[in-house]
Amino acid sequence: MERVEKKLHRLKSNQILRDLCSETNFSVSHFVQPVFVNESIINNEEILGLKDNFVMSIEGSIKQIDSDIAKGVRNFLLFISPQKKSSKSFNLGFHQKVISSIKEEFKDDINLWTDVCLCSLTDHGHCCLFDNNQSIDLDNTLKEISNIALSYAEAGSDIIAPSDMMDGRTLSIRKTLDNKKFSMKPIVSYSTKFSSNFYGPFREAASSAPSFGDRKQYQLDYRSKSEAIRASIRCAEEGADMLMVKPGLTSIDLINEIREKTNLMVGSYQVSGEYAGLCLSEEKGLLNLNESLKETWHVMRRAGAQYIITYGARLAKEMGF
C-alpha cells in the first residue's frame, strides 16, 4: 500500500476545525449538520421521518444555515442531487453553484464539509461505474470521483468527504489535490461504512437510492469485524485525515479500536434510519426526542467519537452543549 505524508496542519487552518479537533470537551463544535440540496426544488420539501430536516434549493439552503449558525453549527456536511443523471458523464455545474453561492454567503463563519460519491449522479443509483459486464469500473469510477472531490474543492469545499467506499479512492483523491495546490484540504473519510438497513429517509432525500440491486458488493458487511477495522486503516494509510463509522451506533464497538490503530480522529455518524427511530417514537409518544438524542450523542462520545454526524445538530446548543 502506498502511503502519503501527513499534514499534521491540515487539521489546524482554521479556529472552527480546531475546536471540532479538541478533546478535552464536549459542545456543539463537535456537531456536525447534514444539508440537502437538490436541483429540482423549489420549495423546502420535509424529509419523511426526519423532523425539521429538509431538502432545500440554494436559496433555502442559505436561510436553513443562516439559522443553523445563530444556533451555534459552525459544521455543515452537503449532499447535492442534480436535476439530471447519468451513468458516463457528469455536469458539475449546479454542484459549484451550491458551493460557491454557501461560501461566498457565509465564508469563514463555517465550515463546508462535502459529500463525495457518484450514487446522486448516477442514473442508476450506485456509487461507481460499471463496465459492460455490469462489474464494477474500479479505474474509471476512481477518476470521476477524484475529479468530482476536486471541482468541489475548486468551488470552495472546506472539506472532502468521500464516502463511496471504493478501494483506493482515499489515495486517488489525495493525489489529485495535492497535484492542484489544494494540500491543504482535509479528507474525512466514509472509512467504515456498512451496508446497512437503516438509510431509507437518507435515500429519498438525496434521491440515490440504487435502481437494481444493493450496495453489498462495496460497502461493508455489518458480520466483519476485522474487515471493518481493516478499511479504516487503509484510509488512514492513504491520507485520511479524519475517519468515520456509519451507521453510528450500531458501529459502537469500533470507534476506539480504529483511533488505537490509525492514531486518527474518528467520528460517528448518526444516520437517517437511527435519527428517524427516535423522531418517529416521539410522535408516539413513546420517548422524550431530546433526552434520547442526548444519551445517544453522550454514548458515541464516550466510546470516543471526535465528532458527531446528527441531523439534529441544531439542537445541540439549547440543549445545553
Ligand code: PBG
Given for the second form:
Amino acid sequence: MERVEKKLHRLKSNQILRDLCSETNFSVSHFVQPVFVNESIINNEEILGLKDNFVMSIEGSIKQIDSDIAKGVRNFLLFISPQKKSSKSFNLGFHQKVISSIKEEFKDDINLWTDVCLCSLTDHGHCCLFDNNQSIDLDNTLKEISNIALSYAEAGSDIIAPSDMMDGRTLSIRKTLDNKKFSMKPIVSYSTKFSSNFYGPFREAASSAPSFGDRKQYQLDYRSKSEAIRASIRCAEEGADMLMVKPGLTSIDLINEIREKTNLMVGSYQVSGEYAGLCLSEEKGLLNLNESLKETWHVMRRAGAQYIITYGARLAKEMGF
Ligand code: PBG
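Which structure goes with the form predicted together with the ligand, now that we have seen the form predicted alone?
All chains and molecules follow, beginning with the one already shown.
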C-alpha cells in the first residue's frame, strides 16, 4: 500500500469543522443535513417518505440552507443530479454551478460536503464504469471519480465524500487533490457502506437507481462483519480523514471497533429508508417522530458515532441538541 502523508491539520481548518470534531459533547454541531439539487427541478418537490425534505433547484436549495442555518445546522451534504446522463464522458458544469452558487452565498458560514459518486451521472445508474464485458472498469472509474472530486474541490466544496465503494478510490482522490494544491481538503469516505434495502427513497430523489442488476458487486454484504471492518481500515490506510458507517442502525455494532482499529472518527448515516420508516409510522399515528429520532440519534452516539448524517438534522436544535 502506498503511503500518503497524514495531515492532522486538515480537520482543524475552520470552526465548523472543529465543532464537528469535538468529541466530548453532543449538539447540533454534530449533525449533517442532506440537500438534493436537480437540474430539471423548478419548484421544490417533496421526497416521498422523507417529511420536509425536497429535491430543489439551486435557488430552492439556497433558501433551504438559509432557513437551516437559522436552525443551527452548519454541515450540509450535497447530492446533485444533472439532466443529462452518459455512460462515459461526464459534463460537470451544472455540478460546479451548484457548489459555487451555494458557497458564494454562504461562504464560511457552512461546511459544504459533496457526495462523490457516478450513480447520478451514469445512464445505467451504477456507481462505476463498465468495460465491454460488463465488468467494472476500475482504472477508468477511479480516474472519473478523482476528476469529479477535483472539480468539486475547485468549485468550493469543503469536504469530499466518496460514496461509490470502489477499491482504491480514497487513495486516488487524495493523490489527485494533493497534486492540485488541495492537500488541505478533507476526505470523509463512506467507508463501511452496505448494499442495503434502506436506500429506496434516496434513489428516487437522486434519480440514481441502477437500471440493471444491483450494487452487490461493490457494496458490502450485511452478513459479513470482518469485511465491513476491513473496508473502513482500507479507507483509513488510503488517507481518509474521517470514516462513516451506513445505514445507521444496522451498522452500530461496527463503530467502536472501527474507531479502535483506525484511530479515526466514525460517523453514522441514518439513511433514507430508516428515516422514512419513522416518518410514515408517525403519519399513521403509530409513533412520535421527534421522540423516535432522538432515541435513534442517542443510540448512534452511544455506539460511538462522532457525527450523524440525517434528514432530520434541521429538527435537532428545536429538539434540544
Ligand atoms: C450514492 C449514494 C446512495 C446513498 C448515499 N449516496 C445510494 C446508493 O448507494 O445506492 C444512500 C443515502 C440514503 O439512502 O439516504 N452512491
